[in-house]
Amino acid sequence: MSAHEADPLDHPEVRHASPLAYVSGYLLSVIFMAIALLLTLRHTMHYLNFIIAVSILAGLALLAQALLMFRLDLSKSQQWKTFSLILVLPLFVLSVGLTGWMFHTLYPRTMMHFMQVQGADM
């Protein structure tokens, strides 16, 4: 039996809880979701540079709430998660991106005023 199967203080995930590390994570996160949020109530962007500025926000959120939150690296208690992160990865970008090119070709067909919204060169 390790040492922190007998004391679960002493276990390395709770040895990485850091409040510094959480509230840095918290707040981060959600200032990057507020500024993704005010771009898509302002309308203020080009289409396909709105599409781009929200998708590396979401990648900074994420990577805030992997890193700071989760505490995500490659220790040995936290190298499976890790892994288990990186391995999902492709389908987050599979599942949404072919989401995304579905409905990009779908709003033409059937919802006319999203052309407007996508711009008419579509």
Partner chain sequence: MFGRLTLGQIPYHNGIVLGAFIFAAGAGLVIMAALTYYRKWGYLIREWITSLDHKKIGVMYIIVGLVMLFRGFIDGVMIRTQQAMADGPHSAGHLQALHGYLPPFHFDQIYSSHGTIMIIFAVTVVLTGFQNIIVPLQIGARDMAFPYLNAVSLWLTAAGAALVMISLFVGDFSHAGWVGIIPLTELPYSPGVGVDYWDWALQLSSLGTTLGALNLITTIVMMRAPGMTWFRMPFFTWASLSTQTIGLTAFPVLGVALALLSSDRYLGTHFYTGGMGGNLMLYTDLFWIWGHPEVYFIILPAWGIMSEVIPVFSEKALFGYTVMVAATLSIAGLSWAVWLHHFFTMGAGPGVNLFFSVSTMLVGIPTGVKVFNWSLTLYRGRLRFETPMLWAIGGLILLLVGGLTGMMLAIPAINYTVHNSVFVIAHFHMMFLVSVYGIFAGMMFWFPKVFGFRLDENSGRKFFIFFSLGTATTFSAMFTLGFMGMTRRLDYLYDPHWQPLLDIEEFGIFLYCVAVFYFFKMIYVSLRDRAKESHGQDVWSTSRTLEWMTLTPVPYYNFAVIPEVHGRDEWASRRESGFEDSGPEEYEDIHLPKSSIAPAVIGALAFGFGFGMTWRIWWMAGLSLLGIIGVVILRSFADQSGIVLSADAVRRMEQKPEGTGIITDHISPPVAELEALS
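Condition change, the form predicted in complex with its partner chain to the form predicted alone:
Only a single chain is listed, so you will not see partners or other molecules.
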């Protein structure tokens, strides 16, 4: 009962909120995503360089959001949220990579004529 009577403005997450940091985090994220969109639309880079550039821009956008919008740091009130974000990142990268691999190999795994060609070699 006492948890509901506490002043919500005294909560550590609310006390860390800053409109200037929120807006700057939003603007930086939009800028990084716009640059990634331009790189994607223009097709001017080699494929490997393109993947690296877009991955770096996505990481910078995530970092800007985590630090400026969500105010994640190693303070007492935010350390477990920061650790959970760090632990989720490998799972996120793995799920995106496995989804890409699944769609990349979808045609050979599902088309009948490919299986017949593979069977003829055996």
